[in-house]
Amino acid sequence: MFKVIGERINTSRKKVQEAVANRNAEYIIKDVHQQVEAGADYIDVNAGARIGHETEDMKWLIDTIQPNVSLPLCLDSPDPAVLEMAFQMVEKSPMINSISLEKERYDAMMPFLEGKKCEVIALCMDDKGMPSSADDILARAVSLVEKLGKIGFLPESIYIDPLVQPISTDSNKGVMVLDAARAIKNRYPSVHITGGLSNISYGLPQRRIINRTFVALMMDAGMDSAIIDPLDKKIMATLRTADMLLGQDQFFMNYLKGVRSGTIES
């Protein structure tokens, strides 16, 4: 089944920074509740955008949200020192966002990394900059998950984040990310593929459409999870469909359910 990583506890979001300054639970909780009932499978938690208050940000945070919800929760943060905070007053095993070839980052996460029981998001970036081919996609990935392999992680405990890009720039960036997940599957049959979807649309008209034609491109490549807004019921309405196309929802439970409650729909 294709897991959802919900995108909108992230103090980038004015009405999210807001509220964590403000001390605003309620709007948090709100917030949270309402990604679980669409169908959320993890809560990503940020608070990197107020400069000098991450750590006391991401421990309210996740004082706020953790009692108000079952799912497990997404660490987001550069910051080993305040992951590592992070990671110990979790309660369920976590998914860590994120890792990536960057020397800096490297460097820093892979010490706070090794030995820990949880998933790790993976990002195909090195000091050379953004992936310019499938070929260097699935040679970022290998790398990434033979390092993590060397630190005690299995394959089904990473998530690979080919880095979607613009196709408004190259009408071939789209076909690039599409060759280099079914590589990266064929080669790690257990790995998972995430990522951010939104970044194929930037620069066009009617970017939902793209995106949610994208997604379910992605999907049959071998996509099993991404990164976005649970509440927005289209692409929720398309990955659950495309889900049921490809043979991953058992007797059409989730589909059936999400006609009955009215979030898919013609």
Given for the second form:
Number of protein chains: 2
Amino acid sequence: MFKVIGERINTSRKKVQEAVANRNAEYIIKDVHQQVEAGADYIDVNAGARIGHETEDMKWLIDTIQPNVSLPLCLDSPDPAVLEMAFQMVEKSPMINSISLEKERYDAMMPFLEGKKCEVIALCMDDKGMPSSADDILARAVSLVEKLGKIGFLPESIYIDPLVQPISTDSNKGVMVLDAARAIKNRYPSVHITGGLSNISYGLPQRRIINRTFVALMMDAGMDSAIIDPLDKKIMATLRTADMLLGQDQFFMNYLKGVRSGTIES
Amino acid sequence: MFKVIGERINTSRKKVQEAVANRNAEYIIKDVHQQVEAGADYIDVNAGARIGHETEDMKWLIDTIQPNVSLPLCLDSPDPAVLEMAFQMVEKSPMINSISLEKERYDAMMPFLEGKKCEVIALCMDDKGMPSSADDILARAVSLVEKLGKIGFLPESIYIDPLVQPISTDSNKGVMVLDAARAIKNRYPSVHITGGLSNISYGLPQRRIINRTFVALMMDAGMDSAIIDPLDKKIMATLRTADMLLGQDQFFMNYLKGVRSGTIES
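Take the protein just shown as the form predicted on its own and give its structure as the form predicted together with a further copy of the same chain.
Entire complex below, previous chain first.
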């Protein structure tokens, strides 16, 4: 079944930043409850936008969110010190967002991850930048899975982000990432494929229909998780529908629940 | 590029039947013009519903439609005598809808098709009924392509309909037909995959979101044509978007045209 990583608790979003600055717990709790009701499986927590305040903001966010939600958190920071602090606070085994092959991030994250019991998002990014072909994405994914394997991460704990890129710059970028997802799943059937989707439509009009059509295609190619806004009813409706069509929704439970709750409309 | 076979001119639709019975040419011409504007590539013409009138109704429909449209027609009848009459009337090489492996239809259609310059829809149906697995669909498609090949049909003139079946009776039916489409395209890259889509959602609520999510998945699996209502804006929007995402819409021409005309909305 598809896993939704709810992306809303991020201080780069203006209202969340205000709520965090004002220690407005009510706003944060309400937002998290809405994500839960909408079907989130993880709550991503990113406190990076208020420069110089990340540690205290992350601590306050976890203190605020954790007692109010039974879902695991997705701890979202490039700073291993912040992640270490957050990791010690959480009661449920979290997801870590993220490691990559960029030397600085990789060297910082590997010592933090070693020996940790958690899941991890691994970006197919290195110091040469974004990947340029499906083979390139696969090679980076293999490198990440192998390196993480050596420090104890089983394939089923790893969420590869193949990095969706805009088709507006190269109309082949959609097919490229679809092919890469298939190749990764073919090589590592237990590894998960995740990521954001909205880059695909950058520079084009009516972006949301592009994003939600693309997620259905990515799911068929093996994507089984995404970092999205669970309050986007249309993308959630497409997710639930594609999951059902791909035989991943036993007895159509999630689909029918979505219809009853009004999330899924024709 | 995806080909839309506009399904609206069918006397099983009540308003079309009335228009045909009353020889209301204006109604038919208007409907066909709407289909053309909406992006149809073929106009399907089915005059089968008024028992005893099929020949004269088909003749009248072709006489009415042909001067008003530059698209090829898709002549839709199980009766080779009706098709022969229609075939002699049309100026553009038509599509024939359809042959199958059911003995009665097969024996009637093969002599009609032999030596004809046209395209043909070939249904994966035989006297045992609907296919029961992806391998079964593939075997039937192979049989159809080989038999049609022997009477002169090139792969690129053949549109295989793998017969979409309801997931409500068996949640695996979506994956089955997706796998079958991939296997057919793998074996015969030039053969087209077509069909109706709405059976997939039979028995479930909010059917249209299921149908349009499914068409995106089918397109990724190789479907490059469908028999649909081109006036269904949401399915057309999904089609154009998936075509673009799959790299089949050069310079995003159709997508951007759809946005400008208001067909494609987020």
